[in-house]
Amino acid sequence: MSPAIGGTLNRVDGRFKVRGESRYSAEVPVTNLAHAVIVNAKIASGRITAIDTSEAERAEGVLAVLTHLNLGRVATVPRLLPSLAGLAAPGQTFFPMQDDLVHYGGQPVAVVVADTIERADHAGTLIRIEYETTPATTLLDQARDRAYVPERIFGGLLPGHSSRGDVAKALAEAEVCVDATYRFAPNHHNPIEPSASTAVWEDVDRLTVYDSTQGPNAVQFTLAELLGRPPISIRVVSHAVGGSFGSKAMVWHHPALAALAARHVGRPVRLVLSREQMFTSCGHREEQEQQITLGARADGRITALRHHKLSLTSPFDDWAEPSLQSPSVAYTSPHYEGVYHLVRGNTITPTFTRAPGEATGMFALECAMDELAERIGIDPLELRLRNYSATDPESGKPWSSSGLTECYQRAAELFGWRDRDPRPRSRRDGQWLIGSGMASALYPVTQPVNPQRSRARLYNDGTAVIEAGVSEFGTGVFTAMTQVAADGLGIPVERVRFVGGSSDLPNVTAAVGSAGTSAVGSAVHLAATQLRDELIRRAVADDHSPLRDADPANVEVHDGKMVLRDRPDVGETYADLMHRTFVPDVEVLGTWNPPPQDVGYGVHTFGAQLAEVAVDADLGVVRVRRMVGVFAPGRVLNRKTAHSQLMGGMLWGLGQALLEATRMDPRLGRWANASLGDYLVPVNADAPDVVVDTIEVHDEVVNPLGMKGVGEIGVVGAAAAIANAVYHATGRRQYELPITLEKLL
């Protein structure tokens, strides 16, 4: 039996999804269901002076209209903790409809509950609200002078200021300097499935919530704190999730609002966000500006890096995506300074957006590296090789594994980089200017901080069920876990069923930060191997087993049969043993305790990305013709799903580079393009030829399976490679994303 890990098993949930049989949170059949609609604030700053709900309450089918006057108070607002902590993970330390204050445009100010969603939506338009407005801050440029350096960011996980060496002295002594400022438009996630919650009170003490989330347990613990209930009284179920990209990583207001509304009307309530509400209710990538100063010797060796970030956060939380983390260790820079500057604005707290921090921070660094290569007169790839570090520049510790130089070499071969003429505007194809660019990709290997658990049960017919509370939100984790369990037990994948998506199952952290598969996979691996070892122990202790008195270390399992390693003709199947001993099933709980943060190694995932673009010489239209990405993510569990994740990430980076921007109307304090008709994302016609390859590196540090994750590394270098290619085609550097045609004219 060949190993399942590393194969290309088709998605175990694929048939259900293509046949429309998967149940999403807004599709779960519930008896006597009512529907809730959120009414959002039309101002960005101020207070409600009057609210008239009488006409809405009289509308046909309306069961209740909830506002700050009658909603009731939440028990507490949990502190901001990233969902990797495995505990309560609110999106922000603010819960709406607790008073008359309005802090940002789109803030929930009322909830209408009716017997149909159409009637609830109509009644929401009948509510009359009067406001007293106060000046709002919705753009960075409105409040630069009020910027401050926070003590810590990212839920308290990272410092607001970090340094090593003497960066000022090193920059003053540098033979070559590059100083550049990059601006980034806000981005929104826009998964195909809007966030949705269905709340069912089974009695006064038992609540079930069907929620579209990356972490059922995070929702359970957050609701427990908000509602003042013990976690055991709350069950969160997430059968299938239609994408997230970070919007469903933290827990926003709608699950609790659905639960409060259901309790108020005494029947189940479903609350589904509209597409426009997805722009105001689930966080976003913040508007930001980054300044990078690179100091180097004449041969290109980097001596100093100063990296400052300015971004807009909410009135409540010191949130900034960690844009400085990976750039600080990308190259051998002995002198470094990284500082986050925040401006409090009238916005919801920003949140994880795919490749949070690295997508912007590495863009700034890699564009500056391209400029440095041109200043010095060497190939951009050669510059990166000269500055490659076999150790973590921050700690001096060796990498747990790297593979970056192999990624450079393989990507250059696949792309044909050595044939590139380095001169800008040196290649044309009729009206099109052709350019090529490259960038490094780095993403930290994030680890959960709490134990990860999985349950494995083997039946006496040789089939197994593996359980863990992870959600399937499009990454293929259920499929990969089927493979991990099959190999751990030594049985074919056809005999394994993986069950997830419920807080009643063994607790695993939310699948965020490219850590979901490694977290649940480690627990599944340990559960499966412990179950295998338990059955081997029973066999060698059984007087009637062919394996009686054998050394357990000399027994291995193939196709469900336990055999001696040096005599594969001697052995018996799991089923033989269990039937003979009258055992219907055997079950174990596997627990993986993640390694401490300081493991004696630097832990990152590495990759290299290259892109070729064509730019219309007269119109400034940019078309990406081809992309190549080579990555070293440790062990690859499923080549098909990993390829899909990496390709999807690269295309996401294309969107970041050329299309995606949410525009703020500062007069109203509202997003001006809050729809998929106006917020541009790549479609099939925009997709170029994409080549994805992986370099497998052995890593015994990160987890038992040696996997680092592929969900976000594909995003990281894509936009920078495209921007560097645009410069090569046109001779014009781009310092603002997205790169639109008017910036090239």
Given for the second form:
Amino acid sequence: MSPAIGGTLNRVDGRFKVRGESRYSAEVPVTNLAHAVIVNAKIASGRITAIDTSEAERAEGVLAVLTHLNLGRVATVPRLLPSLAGLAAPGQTFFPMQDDLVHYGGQPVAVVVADTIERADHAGTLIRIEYETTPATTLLDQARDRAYVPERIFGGLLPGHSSRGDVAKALAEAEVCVDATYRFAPNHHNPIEPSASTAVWEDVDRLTVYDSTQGPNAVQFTLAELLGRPPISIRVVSHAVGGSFGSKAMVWHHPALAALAARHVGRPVRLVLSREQMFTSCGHREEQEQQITLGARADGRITALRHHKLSLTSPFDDWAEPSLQSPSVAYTSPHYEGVYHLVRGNTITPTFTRAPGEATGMFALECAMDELAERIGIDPLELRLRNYSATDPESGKPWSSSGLTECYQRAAELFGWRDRDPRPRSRRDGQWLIGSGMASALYPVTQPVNPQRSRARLYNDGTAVIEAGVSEFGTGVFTAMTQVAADGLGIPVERVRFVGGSSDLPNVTAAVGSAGTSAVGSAVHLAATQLRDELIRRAVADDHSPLRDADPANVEVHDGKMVLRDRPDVGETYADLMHRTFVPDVEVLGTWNPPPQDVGYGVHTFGAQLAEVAVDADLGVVRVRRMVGVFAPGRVLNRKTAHSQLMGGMLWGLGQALLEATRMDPRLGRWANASLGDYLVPVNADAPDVVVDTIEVHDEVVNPLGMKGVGEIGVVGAAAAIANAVYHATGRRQYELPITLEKLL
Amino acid sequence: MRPVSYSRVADVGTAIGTVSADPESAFLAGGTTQVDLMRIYVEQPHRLVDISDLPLNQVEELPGGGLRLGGLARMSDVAQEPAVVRRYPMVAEALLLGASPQLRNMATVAGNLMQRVRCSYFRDVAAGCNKRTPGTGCSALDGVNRGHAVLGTSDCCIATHPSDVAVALVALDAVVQTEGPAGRRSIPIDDFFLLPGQTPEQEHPLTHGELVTGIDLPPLPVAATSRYVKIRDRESYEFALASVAVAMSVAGGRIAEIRLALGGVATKPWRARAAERVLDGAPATIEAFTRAAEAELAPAVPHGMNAFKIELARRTMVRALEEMAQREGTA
Ligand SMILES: Cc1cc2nc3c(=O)[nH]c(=O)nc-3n(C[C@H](O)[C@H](O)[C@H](O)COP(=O)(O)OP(=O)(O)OC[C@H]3O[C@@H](n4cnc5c(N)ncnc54)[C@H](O)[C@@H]3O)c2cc1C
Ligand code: SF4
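I've shown you the form predicted on its own. Could you give me the structure of the form predicted in complex with the partner chain?
Once more the chain from above appears, this time first in line as the rest of the complex follows.
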């Protein structure tokens, strides 16, 4: 029996998905169901002076209209905390409809409950709301002068500024300097499934919420605080989730509003966000600007890096996506300064969006690196190699594992990088200017804080159920867990069933920060191997077992049969042992305690991205022809799903580079393109030839299986490689994303 | 969505009778525009009359050598029709470059001509928009207007006409056949689309309940050497930032016949008559193409974010003409 880990097991939920049999949170069959629709503020700042719901209340099918006047107060408004922490994880330190104030466009101001979603939606348009508006800030340019440096960002988890050495002096002494400012349009996640919650009160003290989330437990804890009830009265179920990209990483207002509405009408309530509401209800990547100043010696060795970021945050939280983290450790740079500058505006708190922070921070750094390489006159890849840091430049500690130089080498081979003529505008194919570019990819290895748990139960027919409260939002985690459990127990994957997606199951953290699979995988691995060891222990202690008195360390399991390592003919199956001893099942709980924050190593995931673009010489149209991404994500559990994740990430990078932008109308304080027709994401026709490869580096530090995560690193550096390729093709540097054709006319 | 009643009709007379008798009713063809706009409350009819069953979905030969596209013919069917592909390639190309395969399988060609603008303020009922609610102002003038028009605009409305196939039809001088309470009409396609002027809410000369029964393509040998070029941010599933429909024949290095229209840059599918005048009889050279494009775009008016469209349209015209000339093997 060859190991399942590292293979290419097809998705265990694949057949259900393609047959339309997966049950999403808005599809769970519930009797006596009512439908709620949120009504959003049409102004960005001000106060509700009058609200007339009478016509809406009279409309056919309407059961209730809730506003700040009758919703009732929530018990507490928990503070924003990233869901990786394993606690309550509201997307912002705010809950709407508690008073008459409007802080941002799209803020919920009413909830209509009716017998059908169409009637609820229609009744929502019959509510008359009068506002007193106050001036709003919705663009960076409106309030640069009000920028401040926060003490901490990111729910308090990261410092607002940091430094090492003397960056000003080092920059003054640098032989070569690159100083550039990059601007980024806001981005929205746009998963295929809009967020949905179905709330069912079984009695006054038992609530079940079917919710589309990356973390059922995070929803449970958040609802417990908002509703003022103990966690035991709240169960959160997430059977299948149609993608997230960060929009479901935190807990936003809709599950609580669904629960409150359901309690109000005394019926189960389903609340589904519309596509348009997905632009105002689940955060986004904030509008931002980043200034990079690189100082280097004439040979390209970086001596100083200054990285400042200016971005828009909400009235409630000091949120910035952590753009400075990975760039600060990407290369040797003895002198460093990183500062976040925030401007408060009339916006929902921004949130995790596809490689939050790294996607923008590494874009800025890697574009500046490309300029530096040109300035010095060396190959961009050679510049990276000259600045490769074998230790974490921040702490000076060695990397737990790296693989970065191997990634560069493999990517260069796959791409044919060596033959590249470095001169801009040196290649042409008819009307198309051809260029190639590269970038490094870095993503931190984030670790959960709380213990991660999984339960493994083996039945006396040799099949096993493995459980953990993780949800499957398209990453393939259920498939990978099936493989981990099978290998841990020594049985084929067909005999394993992984069950997740409920807060009743052993608690794991929300699957965020590319850490979901490694967090739950570590717990599953421990549960499965401990269960195996328990059965071996019973066998060697059993007088009737062929393994009686054997040293457990000498017993291994193949295809469900425990055998002596040096005499594989001696042994018995799990099933034989259990039948003989009248045991229906054996169960253990595996608990993985994540390593402390400081493990004595630098922990990061690395990769290399190469891209070839064609730019229409007259019309400015950019089309990506080829992308090569090679990553070193530690152990790869499933090559197929991992490579799909990485490829998907690279295509999102293409979207970030060329297409994605949410456009704010500052007069209205609302997004002007909140639809999938107007917010452009790449379509199949945009997808180039994408080559993904992985370098498996061994890592004993991060977790028992040595996984570093593939969720987001595929995004990182992709946009920079494309922008650098656009420069190589056209000779025009790009400082603003997305690179739309008017910038190249 | 506002509550709405729905009925399906089987004959043209009933369709026209039902809709014209009720000012709050609307035809429903493929529904890809109609239902979309109802869901966001931009259109709020009380009654939908589904005309999908009407016998108007064929492509037929016309006596004089032209072709009639049935008003209810699906975009995908027309694009595959051999007579269209062979004799009017730019019509087939324009259809195939529009929307997505799923939409084209639902959408009809008459519905395509009747589709509403994609201006985001038109679609946002809380924003001022003269086209949706006359007299409320045009939010796009100083707003997010990257996709808006530079030709045929007024101070009341600058929304781009979104259709692709209409651009090809305008270049061909197609004729829209209608039937209404007052009988049948043939409307030259250029008259079928109205400039916004001071009445942007009026987009067509149709009366309420008047049905587009067909679109006639005239017999036009030059249309066999035609093409449709569409420029956009992503490779598929997006409206044009600029597009060009061109039919051209070249004899002895000179342009013998030229038909040219622009999309994505004007408030109606834009017949480029000024450019045609420059090109008619001119040598098929880049200089002539450039002069023609410049002549056409001379009256263009930018509005902030869309200023680039003037240059983009100019270059796209030159590109389309150049490629056409190369294909003709004479440039
Ligand atoms: C996301 C998206 C992308 C798109 N991209 C493109 C694109 O790139 N290029 C492009 O050209 N189009 C594009 N379209 C528009 C699409 O082609 C039109 O929606 C479609 O052609 C409309 O046809 P329908 O049959 O669905 O019309 P309906 O939606 O059924 O009707 C549209 C309107 O026409 C009226 N109507 C319909 N039939 C008749 C008739 N026979 N006589 C009189 N009135 C009638 C209806 O009452 C209604 O007002 C896109 C649409 C969407 C939703
Ligand atoms: S451009 Fe036309 S459609 Fe758009 S807001 Fe102005 S009036 Fe309305």
